[in-house]
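One chain comes next, on its own, written out as structure tokens in the form predicted alone.
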Amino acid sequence: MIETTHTEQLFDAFATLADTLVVGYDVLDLLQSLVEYCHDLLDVDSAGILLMNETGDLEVVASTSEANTLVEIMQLDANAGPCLESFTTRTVVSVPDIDVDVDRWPDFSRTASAQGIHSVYAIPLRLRETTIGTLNLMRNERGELGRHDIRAAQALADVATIGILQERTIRDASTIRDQLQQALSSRIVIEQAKGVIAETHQLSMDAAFERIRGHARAQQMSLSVVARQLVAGELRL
């Protein structure tokens, strides 16, 4: 019965990414759907996304806790780590125990351990020769991730991917450019949104985000749409 509804779930989570997809989506709230169905579905802690921004360098678009957030800062600040190898060489990087690498990521291996995360896998998000990211799934136990569950976090990122440079919605390089940088800048507001939120009912940031990403869907509005009316004080949660 358990795998069942695992199963039924898994299926749930594609007909709604598919869905979106058909009907017209936000960037960042489809991939911040990613990431929380990879953190509610699969063996997994917390998973995030790197993303590429129009200059060609990656930055964090979506994640579901901070401790992920952090590890994925630290890897872009110190230009190594399992997810930055992933996007560079455009394959999957598994690494099931942090310390047997530490030699190989040193700063990696050190921040990821004091945030508890142990074991990594790192997804890069193409399609053909294009790459515009990595899905990172980070996991507090040592040990591979399972058979299938890798291949369920595969196949719901290459429906974000192709969601995301689909012909019929997306026409050209510069469209690709200005819808990424458009998820990108939502996300620098969505991090303000959450400070206030913090600040103000003295919070963690991951319960202020839960707060924001909870009124966003009881009310039908994108994560982006809440932040901003938050930050400019036109809402209060």
Given for the second form:
Amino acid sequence: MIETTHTEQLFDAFATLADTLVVGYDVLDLLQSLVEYCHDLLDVDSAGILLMNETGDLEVVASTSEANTLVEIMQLDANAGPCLESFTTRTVVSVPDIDVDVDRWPDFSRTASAQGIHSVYAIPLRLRETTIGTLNLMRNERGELGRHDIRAAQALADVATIGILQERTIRDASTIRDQLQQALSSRIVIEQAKGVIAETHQLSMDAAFERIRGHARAQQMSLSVVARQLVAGELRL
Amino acid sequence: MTVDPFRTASEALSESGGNLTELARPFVRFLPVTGASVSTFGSLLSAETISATDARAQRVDELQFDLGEGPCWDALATRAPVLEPDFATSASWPAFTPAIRQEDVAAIFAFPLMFGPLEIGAVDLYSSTPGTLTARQQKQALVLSAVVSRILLRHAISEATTPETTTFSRRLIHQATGMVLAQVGSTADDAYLLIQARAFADDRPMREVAEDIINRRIRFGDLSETDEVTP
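Please give the other form, namely the form predicted in complex with its partner chain, since only the form predicted alone has been shown so far.
Full assembly next; the chain just shown is listed first.
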């Protein structure tokens, strides 16, 4: 294996994110890449992105593991947890030890702790006055996230946010809202496609997602297009 | 170009909106019958005539409900059409046959209303003259019955349940929908309806049924209710 430094890997990540931001990119694919970079490059065990939906609630749109346990934890976090706090206060929220103050967010803290997650770092996806969601980094170890990792995570989150919001100013103001909403609605057909693959090949939901993701990458197609074809029976994997 | 009465009837049915009282009418448009009725009964829904094209069609249902026997009961029990081309020469039902002879009804064709494993009810078609239906006409009646089944089931579910709103439970339901559509070879819409109907039948939240599907405790078989035609 070729040794590359952490910094070089980060440069690659930025370059690839920038590539993703060309005209006609799919927001969901961009966010999926973002969580995967966080997982691969930073000292975190799982990462997820939550976007604000039509009713103003946060909804998981991308995560490093599609296992339902992780998604449920993040959704609890979105109802009452560091993720929601980061979104409403528009600031970074760091929880170095979940078990220290369980009563603050009891449902989230207990469920996360039971699944082996012990520290959380939530970053708002924000550009000036606009916050579209949050990036959630979770670790199995206790303690603060390293200084370099914090800066890298914020930079990755900023690039993605600027990319998304930049598109908005280029087109008209309602477009980005539609686009974010579309990313969330794409989740419906992606969940259905996971079910199709899980049933056809007797796989877990997480493994089913990996297969769909792998195909989308290999064919350079967006996740939602692949998912739609699977659900319509036009594609078999 | 000739007008296909079956197509006209199918279109009328899909355009019926939420008007359940009109569900029986499309059947008389393309089949050689005098009247039609649509009723719910069986293990899932209470016994009730939902739609009837005339008073005699209503009476055909009423007699079968009162006597607890007749073609509609047999159609649902056997999950297949029951054809009685001439009551003058038939002795199929000891109580219903003599009763229906008083009613100027010569023939009855009953088609089951089902959705997957679920019993919805039956369609009763009657004719005042003896005669039967061709295999093609039976097939068309079954296709239309399948549409009626979905309409009745959706209606019953929407009356009875409140939607579940958490984003996480919706995710599970979408995953389960994908598994069920792969199991039964249906559309996503039908797979969703199957889960919804199962939850309704078992009086459980959809999320619980979805979890059972994902954990492979519940499986659905073929959804082939329109494939069988008994001549």
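We call the rigid core whatever largest set of C-alpha positions still superposes within 1.5 Å between the two forms. Quick caveat, the model's predicted, so the values are computed rather than measured. Numbering follows the first chain given and starts at 1.
Enquirer: Superposing on the rigid core, is the Cα displacement of N68 between these two forms 2 Å or more?
Expert: After core superposition, the displacement of the N68 C-alpha between these two forms reaches the 2 Å mark, so yes.
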